[in-house]
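Heads up, the chain below is alone and in the form predicted alone; it's given as structure tokens.
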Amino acid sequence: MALKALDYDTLNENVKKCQYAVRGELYLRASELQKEGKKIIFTNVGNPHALGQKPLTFPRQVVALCQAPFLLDDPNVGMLFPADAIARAKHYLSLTSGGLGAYSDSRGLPGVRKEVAEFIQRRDGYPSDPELIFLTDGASKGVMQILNCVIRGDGDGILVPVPQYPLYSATISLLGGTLVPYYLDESQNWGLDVNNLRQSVAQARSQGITVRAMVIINPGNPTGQCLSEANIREILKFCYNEKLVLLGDEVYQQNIYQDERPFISSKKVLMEMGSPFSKGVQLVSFHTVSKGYWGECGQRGGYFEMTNLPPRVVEEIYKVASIALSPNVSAQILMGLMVSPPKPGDISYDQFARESKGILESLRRRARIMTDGFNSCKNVVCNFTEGAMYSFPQIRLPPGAIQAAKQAGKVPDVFYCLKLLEATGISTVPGSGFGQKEGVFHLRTTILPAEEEMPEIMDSFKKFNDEFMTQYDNNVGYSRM
């Protein structure tokens, strides 16, 4: 029989290549088991509002008026929204060309570019272009449009942190690229050794590999570290040195739960070595109102910053962006607003400035919970959340849970993760799903559960998992770092 064009046989070999754990095995049992009347609690994606955050005031009221202008008309609107707010989404519907229903240019409103660049040069102390700044239906479109440029075929390599998120692995298997691993070190809070980099360029050069791109994820997803500022330096260097564009995630840069090393950009570091880093070293950055005390995952918005990239290229990602003819103009708002949030004196500042503060004191408050509670369990060893919105815990595996493992036809970490699923309604993903050495086994878990729930979550945890190595301990040794 005639193979049809899109039978299996016949699909795209990189799309079959393409893996994507965080809505994975685990992910998709979790829905059956919903479907079936379980409570599930879905902490495998950082998803806030899922588990219960609440949106911001202030935005939510600015863009709902912007959505619906006719309020703006109603001589009543005064008593249902604040004076700031109503004034806000005036400015920002000036700035379309149709309201929210028309395209936007596609590189994002100009207007909110340029709120986008005075906010990283306030943030930063440098001058920042809106010209080479870019709006993006989340920060993760934004990755796959400057990936799809970097990389020409199998023989171009990005080196990528692992464990790493799995948008990366995706995406460069969907282009057709190659992943080259650099391994961040547990037992120094999953720190980053360049010399483990210069191993892992070396090595991808040797299998006839042109290494093109470095990506850092800063806060860390999986890991929750903060790079320090000697670090970025290091790594700034390296780039300059091997002729890399670094690809700086920075997502998470909202979501700091220590005072010992606060997020400090790649950007302003890059500025402040000088010449000829400064002018040598290029660099994008990605940014997004999905995450840090905004939430907003389902509205789709982000951006990205380039750094001494040719204007003939900025050209060329132009052209790609226009493919999509614009991106998602109500998230683009909200981008403004996050980058330009109330100012002390206006109307809406203490609202929004307590509800702020709230959701950030509280995540805090969960990742030491979340950590602490992990470093009670048997055989548990987690790092210190720092940073973003994760604990990644290594599960040490005793041999008899492995051989289960292995009868069952199951990486051991995802054996341990269906169990934990199954027998408590905790939704995880397996370590394996982002990379991790050899015979080391991990978890990684979101810490936005509610916090009055955190206590029973990791009670609930603690339980099933002392249960789980007494079963499997036959005394013979674990899996370890």
Second form
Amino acid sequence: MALKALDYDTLNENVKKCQYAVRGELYLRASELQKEGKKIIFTNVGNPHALGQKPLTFPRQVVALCQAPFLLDDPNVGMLFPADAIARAKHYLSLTSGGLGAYSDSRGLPGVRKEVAEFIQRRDGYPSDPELIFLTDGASKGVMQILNCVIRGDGDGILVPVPQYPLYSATISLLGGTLVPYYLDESQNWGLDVNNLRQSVAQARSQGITVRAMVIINPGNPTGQCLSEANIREILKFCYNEKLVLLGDEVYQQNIYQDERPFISSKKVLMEMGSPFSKGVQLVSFHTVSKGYWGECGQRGGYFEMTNLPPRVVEEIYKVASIALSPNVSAQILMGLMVSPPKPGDISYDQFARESKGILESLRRRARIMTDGFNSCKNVVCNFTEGAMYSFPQIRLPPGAIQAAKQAGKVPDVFYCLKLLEATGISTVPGSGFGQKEGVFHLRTTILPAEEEMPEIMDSFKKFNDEFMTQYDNNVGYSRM
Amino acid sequence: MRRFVIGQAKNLIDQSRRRQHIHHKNLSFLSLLPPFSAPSDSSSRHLSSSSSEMSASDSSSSLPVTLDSINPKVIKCEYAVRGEIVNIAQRLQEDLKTNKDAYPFDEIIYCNIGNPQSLGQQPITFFREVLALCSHTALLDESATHGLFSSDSIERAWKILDQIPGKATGAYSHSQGIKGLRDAIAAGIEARDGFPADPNDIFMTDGASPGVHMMMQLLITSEKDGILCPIPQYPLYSASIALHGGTLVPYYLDEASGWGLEISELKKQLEDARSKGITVRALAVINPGNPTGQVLAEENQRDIVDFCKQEGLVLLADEVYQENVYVPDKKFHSFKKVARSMGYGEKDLALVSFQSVSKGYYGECGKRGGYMEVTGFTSDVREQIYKMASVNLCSNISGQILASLIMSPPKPGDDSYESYIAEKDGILSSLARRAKTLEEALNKLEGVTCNRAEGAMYLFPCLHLPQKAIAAAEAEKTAPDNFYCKRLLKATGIVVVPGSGFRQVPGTWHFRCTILPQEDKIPAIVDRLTAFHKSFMDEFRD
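Provide the structure of the form predicted in complex with its partner chain, given the form predicted alone shown above.
Once more the chain from above appears, this time first in line as the rest of the complex follows.
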């Protein structure tokens, strides 16, 4: 009698428990509808190029030359590529040991890591050691590697903001750890109150959980808030006192849409705090080529920088990285280009600056258009997108809608988002995918659709929303925060 | 189209290969500590005398993350391919710069890792043309492009871009990989096997390794879950199982019969594991083998398929070396083809087949391209696989494109076909020659026997070490094969991986050496190795 090889019941429970709504139910439904011929606007994931943003020219020229180095021998190469791209391709090829097709050092090409260190130093004004910078196939892989190191079992808790980008909850589930939520305050612009942190930690500890690390996403995802320097200091002090390693997800550091709170890295703040914090707080900072104004999601390029991790631990992380041999070399080169872009005087500088500026200024405008558009709906309250790529409006749902959702077997925001999708083709992610306070509903959309399409999209949303409210509103009281 | 030119660009890369490790200026901290040692692991671990040099922060208990407090599975796992010997080699290479006279060799030759292009193998021109055009699509709008690229590479780039929404190669794709590329891969699998493949069964990954990790994650809930692995094995399997907290159930390949896989051995190990309360979930088979290089006979494969079917095991078929077969009496047959030709379908066998762009004749390790073809799972299980893939969003697009290219290369009549075939045949025939030359040289050494490399990229000679050598190794608190390999490195600059990194029948010693150094370097390697071995045996002969 043949035994059943692998069925659902015998799967690793941690896999079954893990959820990742960004490509979950709504996305799958949207894909189905797209196959049926419906026009879908995918605003479920921060994927700029999928919505028409063009790649920056210079980096693509350099990578193309690195893909096909024989072009560099051709006398006509100058007809297709500017001299600085040619020079840069030669430079990056010289940093490799066999071009794009050879495994690099498992931590990434030393020459590129050096450029990353120099970038960090320029940005923060404090030295950075290339030996403590590891390149990864996207920042997500780096997050997984670090969490894998920190989580020993379900007795280990990781402080994660709610709402959060569900990479964290999914990874913690997969690794068998415990997510310890700390709530961001929507009424305070998604601010972080250290008292909330203390409460969360105390509660976890009372349940026998050892809280090991704290995640901050700055600028926030899905919430978009930019942390102030004072806030970061508080967090670092908190980590020092509570003995937590801080995981600083800073992938949106280039995406800042207001001037009151420019980006400041956790590392910089930590170094500025001096003794005992600067040597006493462990920090891992993450960055990527996927966001910013580069938006090169498909390349899978990222890095993490470790601060105050013991050398033996760094070695273990290196060891695990070596099992995967090396991150992909094209993206490493792209990372090098991102941290050392064209400078004034370079042949390609003007074009590069124009393209970059164009993207950032448009994102800023779109952040505003979207926020205002949502706020113009009576039952919608939306904090301004200070940074990152998302809008996270709170949708106040009437009891009639909640009832209908229950009957359909759906969580209310999922119900709303499915209806929105079917009516307008706008594919969002329900707030439940990110975590939210009980009884309060949101959706996450990106600010990435083309600027010229934004007004129509917001009109479309408003039309749907008003009709939805008319259908389900029986004036008996709303969900609210 | 411009023909592939061995010119400036290659020189650039040649130079850079020599210089690359010089940039490792700060490996010093690694040199102070015994790399990758697993204090709790009793087998042949390397304790170096410098382990006493621990910095204050190592022993500090006030920091949350220290060696004592990290995930013990991380500590437990090992990966020798880039382990201790390689670190020593990198230090020597650094030192060679300034201290040439101190060494009896002028360069380090890395034979530890299947990384062909780092040793001079050239990429396939057509593939790189397509990748370059997809990297910078504006090229396709320029008339000058036709003077620099072959016409079929331009055509293929257009075809691929048409399959990518918005031609946006910088966007996250579908989490299984771009549909059109999966279609091409499925067609390639069908052309190879004569049996259909479903693009929805394909999951594209950053190299084959992440696919293996995903399956281990799925299959392993606790140490009660066992995975049957060949011994010797490529240590991705042992490391991955350790990281996921499972149990490796070894089955020994038979060196005396060319690393044969006996079903009786599989049965024995399976029963043994079950009697210890282990639920054996899967059987991993590497074909062609790594490090052992054997290509399974079709009959053997049929027995393996039946075994998995009867015992309810998932068959994990690592087939990344499918294009590397060097002997006329053996041929690669995919396990999918074998199963289907036995009349087994989706309901009969759960099979996961892995392929990669890193090996074959393309050797594109740094691109990180690969896929797994998943068949025989129920839809609820497949949803879980999809979900896991989606957490990482997608694999890198350039690697996806390359994976589709290797499964659908130029055909007769295509513009690039002649040059493509010349490049491919050139590389494969050279690999076959190198495999033969090195195998013969190793077999001539005293006390060394070496099975032929029927496929893959490695030789795995057996060292019958004299007792004196074994005693000397023990005195240095290191495994005998590690001892031999370190001596080899210091005498010749040749870097190989001790057999203990792959596991072996206890009491036997091996090392794994790649066949990848360029052909013109092989005679010098053979000479140095031969001279070293003679002097080693002179020193330690009983």
